[in-house]
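Take a look at this single chain in structure tokens; it is the form predicted alone.
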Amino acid sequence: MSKIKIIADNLSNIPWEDKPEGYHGPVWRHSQNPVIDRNPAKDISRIFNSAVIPYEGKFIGVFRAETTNGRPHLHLGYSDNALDWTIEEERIEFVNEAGEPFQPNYAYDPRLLKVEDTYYIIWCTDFYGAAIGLAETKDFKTFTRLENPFLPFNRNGVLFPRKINGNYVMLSRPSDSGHTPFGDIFLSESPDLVYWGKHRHVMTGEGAEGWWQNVKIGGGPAPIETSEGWLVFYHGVTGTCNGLVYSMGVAILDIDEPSKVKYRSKNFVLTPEESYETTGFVDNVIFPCATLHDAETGKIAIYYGSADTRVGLAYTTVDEIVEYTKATHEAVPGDNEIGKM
């Protein structure tokens, strides 16, 4: 039993490996990584930056699939154990609210979560530039695209798993349409998933002591509700003479005012080190997009894209990661404010 409580359902069949003896970091890798490698299905060359969720006693996922023509789309995947995946060869076909075809020009970096009785997919889409797409499903058979939440340019849309103060809440990273050389995490609210407002600044990488996030940051998996606040894994980017490097960081947001950062580690918790992370279509990338977590034991499994080529898996516990975040906390200017200027 964990000391810190995860406010969610139990997940007894969560994939898990204990921390290797002698390993000192708060997050450790699955020993058989990557869990999805190159050419995982017909006409799909690479899968990465993808999201999974428990479903009917097993697991289902929405995967970023780079097709052999180079254009990314979203594909469903299925697994009994959240490790061995069968990927559908055909992309998800979206419809609008009238049931008519409404397919995005491209789709990548999905997040997937359940709010009340509905599953939501959030991804980067084309809305006259990079923007956030949003769809819902109740059965993973019919996928209804909703209105795009925000204007371009924006990426890394991450919905919270429940309403806060009566509203849906989403993290995002306003940006430009290229390979953005900047970006902070913001928060927006909506009563109905159509009209969004109450925009708040949450976090910046600039000015932090940890240089691993000094170019830009962006949201990762859906926040995990805990007795200490919202546990958030995110990606941070730094620039080197050999290009950009993406690492994984961690923060804890206030449970009622999630634009306020309670704790934030000045250190990354995972950075590209293994060959499947350092070498690929885009070298040196760890990009977290999903977690599975078990409320009873406090176990957390983190899925991440590695080198824009594969899917990796890592583990931690809520006790260890919260304790680490507190112990390495850095007070970045503006973090503990509501974010309204």
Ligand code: BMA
The other form holds:
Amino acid sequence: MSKIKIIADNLSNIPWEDKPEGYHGPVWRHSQNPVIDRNPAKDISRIFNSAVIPYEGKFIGVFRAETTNGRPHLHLGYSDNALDWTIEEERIEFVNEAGEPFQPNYAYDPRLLKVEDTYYIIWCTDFYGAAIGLAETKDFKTFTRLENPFLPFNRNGVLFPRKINGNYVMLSRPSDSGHTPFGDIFLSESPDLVYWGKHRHVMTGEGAEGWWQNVKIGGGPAPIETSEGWLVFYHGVTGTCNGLVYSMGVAILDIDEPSKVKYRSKNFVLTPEESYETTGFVDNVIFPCATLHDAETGKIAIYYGSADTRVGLAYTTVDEIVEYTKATHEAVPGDNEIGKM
Ligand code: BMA
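Please could you give me the other form, the form predicted in complex with the named molecule, since above is the form predicted alone?
The next block holds the full complex; its first chain is the one shown before.
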């Protein structure tokens, strides 16, 4: 039993390994990483930045697949143990609300979560440039696209797993259409997933003590509800003379007013170190997009894209990560602006 409570279903069949002896960090890697390596299915050369969820006693995922022509699309995958994945060779076929085919020109960095009885996929779509796409499914057979929540340019849309004060809530990261050299995490609310407003600024990487997040930050997996607040893993980016480096950070947001940061760690909790993270299509990228977590034990398994090439898995517990976040907290100037100017 954990001291800090995860407010979600019990999920005792998630992958798990204890922290290795002598390892000091609050998040540790699965010993058999990567869980998905290059060329995982016919005509798919790389899978990374992908999201998984429990479904009917097993696991299902929406995967960012780079096809052999280099254009990313979303493919379904299935697993009994959330480690060995069978990826569909055909991409997900989306329809519009009238049931007609409505394929995105490209699709990447999906998040996947359930709110009430419906599963939602949020991804980066083409809407006159990079923007956030949204679709719903109840059965993983029919995928209906809803209105794009925001104007271009925006990425890293992350829906919360329940309504807060009666509204759906989404994190996003307004950006540009390329390899955006700036960016903070914002939050918006909607009564119906169509009209979005009450926009708030949540977090900035600039001005924080650590340099690992000084270029930009963006949301990661769906927030985890805990007795201490919403636990969020996110990516933070720094620039070097060899390009950008993506690490994983952690913060805890207020449970009723999630635009307020309660605690955030000044340190990264995972940074590219292993060869499958430092070398790939894009070197030095750790990009978390999903967690599986068990309320009873407090175990958390984090799925992350590794070097834009593979899927990695890492572990922590709610007690350890919350404790670490509090112990290494820094109040960053700019985090507490409510964003209404
Ligand atoms: C971002 C996104 C991610 C990618 C990252 C590193 O802008 O495109 O999909 O993992 O760059 O290349």
